[in-house]
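Take a look at this single chain, the form predicted on its own, given in structure tokens.
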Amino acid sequence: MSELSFERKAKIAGRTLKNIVLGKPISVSFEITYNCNAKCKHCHLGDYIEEPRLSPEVFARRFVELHPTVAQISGGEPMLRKDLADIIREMRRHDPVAMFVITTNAQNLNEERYLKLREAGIDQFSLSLDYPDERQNEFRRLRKNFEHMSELVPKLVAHGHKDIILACVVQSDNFRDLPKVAELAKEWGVAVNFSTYNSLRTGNTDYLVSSETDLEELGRIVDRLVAMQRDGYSILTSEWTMRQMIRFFRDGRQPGCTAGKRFLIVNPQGTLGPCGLITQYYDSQRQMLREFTKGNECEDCYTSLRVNSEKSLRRLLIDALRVIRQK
């Protein structure tokens, strides 16, 4: 995790508590473009999309209005926006406290751009990596993506900012490789976070871990990951969350979604949506709460964004203390 001052950590914790009490979002994902240079097999994006190119000031106004604890800059592939640093800089200008995270496939990331984005205000770089080898290239349909990350990540780590995380989606064809992903993260000197696959984007259920045999094996994999955590591997996903992931795959559902309340998105049009998996357009959070969240019965995902936004205050404290001790 990125190194933050004690004062800023305290302010982040205070804002999280305040937003929960006031019904404001903890996390907001700013999906600044739906265009992407990849065609990942677990995603519906990848083709060219005609969309507006809103100014940094538009995203900044939404950021100030929503006042989240965490601002996630995502897409599509956010690195396709040539004014990416300007967007981040304008948002950060209004708020020195919030945690700024960028989610990217890293194909267009280099050392120079990394430093510019840090200077603009990014605290954490979340790099999508689902396989610990060249299978990454074929799955993401990105030429030599794995090789590029293998060369780039150690160079970024050498700057000493501790701000790189590998984001791995757990699915039927890679769950046996999760310990290898954690080993690779340790080799590169970074942390890793796991999130569950869902079929909302594509309707493809093949990547769900569904058979009882596979679920039992996934349980053993989680046992191993927990042991690796205790041995000092920087696996950010808590044991509690990993056990919940197994339950999600087994039950095929996760009730109690708080999309629109605890978390939401700002889309490339500048309007609001409940999450990146459900396409809806609202002018305000109040409208979304009234017209979507109040009657929301979706149970079909357990993404990392949702997991971390919906934790109870007790669970947030337990997991925060675990990460601190791990460091």
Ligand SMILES: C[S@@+](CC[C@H](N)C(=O)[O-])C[C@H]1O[C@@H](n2cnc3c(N)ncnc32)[C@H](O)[C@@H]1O
Given for the second form:
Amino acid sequence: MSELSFERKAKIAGRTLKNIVLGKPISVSFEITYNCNAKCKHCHLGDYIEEPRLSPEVFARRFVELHPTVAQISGGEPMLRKDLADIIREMRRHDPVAMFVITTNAQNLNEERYLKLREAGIDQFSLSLDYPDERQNEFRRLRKNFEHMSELVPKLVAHGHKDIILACVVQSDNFRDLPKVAELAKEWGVAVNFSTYNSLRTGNTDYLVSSETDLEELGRIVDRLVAMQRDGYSILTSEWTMRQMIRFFRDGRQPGCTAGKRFLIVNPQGTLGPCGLITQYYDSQRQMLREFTKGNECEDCYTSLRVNSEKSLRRLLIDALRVIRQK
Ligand SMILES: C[S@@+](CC[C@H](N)C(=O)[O-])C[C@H]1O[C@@H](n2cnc3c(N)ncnc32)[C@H](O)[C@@H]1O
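Compare with the form predicted on its own: the form predicted together with the named molecule:
First the chain shown before, then all remaining chains and molecules of the complex.
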């Protein structure tokens, strides 16, 4: 984020406020393929899926129509699309302001592709890393994914663009390792964001942090992360969000979902969905607001896509000012 000009940061903040007032989404996730080269234990994707291969123009049309502040390029594994740079370039051509973030497991990322995607318009590369060691490979069923990232990330960082972050899902078998993940991020010279596991994708409740002993320990881990934040570690998740994460695990719910309004997805078919976990599709946001969002009572996730889109106006203003002031 720190590479963006002051003018662009101000425009991003302005669009965010405007979209809230107009009921337009802040964040849209373009899930451009549901195929994936990984088979992560916390995800339902990974098997081959027959799906259409929509042109860059179709995604760009959706992007223009929805006019979000943040466009996430995700999936499945977005790097499986060979025309990925064309999709991003075509979207970017219509909009120099929105923040473009790609979420990837990095297995197919290298320096050449990184530079190409930057040139096409990506502002931030969010690389998924759930463990600070080789457990990553087994969990994602990706050969030497941890070793690949260990080698690649410092090389990308050396380009000096400050556009790499790590995305870590907090779950029962890795929460004790979160300080180590933050240490590793520091060592590699990148920031880290923590998101919260939910069982919607797989039905597997084992990865939820559920026992009282574990929840108390997670509380102490969060205390440590907050202290690390104060010591200058680049942990993007706010203390408030981390405490809410514990609340989500304890209560098994987090009310107030704004899917369809503040955030939504465009799927590989080019239709709209409220989130990647609800298989209801709509032709327009207006239809989705009417037929889904109005009666939505789902409380079953607390992922970053949701969290970051749901900040109160006050919190958004504080964050926008912080972003604008960032050097
Ligand atoms: C579905 S993946 C798609 C992008 C890409 N294949 C990747 O791994 O980054 C997007 C993010 O969702 C996270 N994720 C997958 N299953 C999840 C779950 N059950 N709860 C929370 N986050 C999950 C992944 O770890 C990843 O960071």
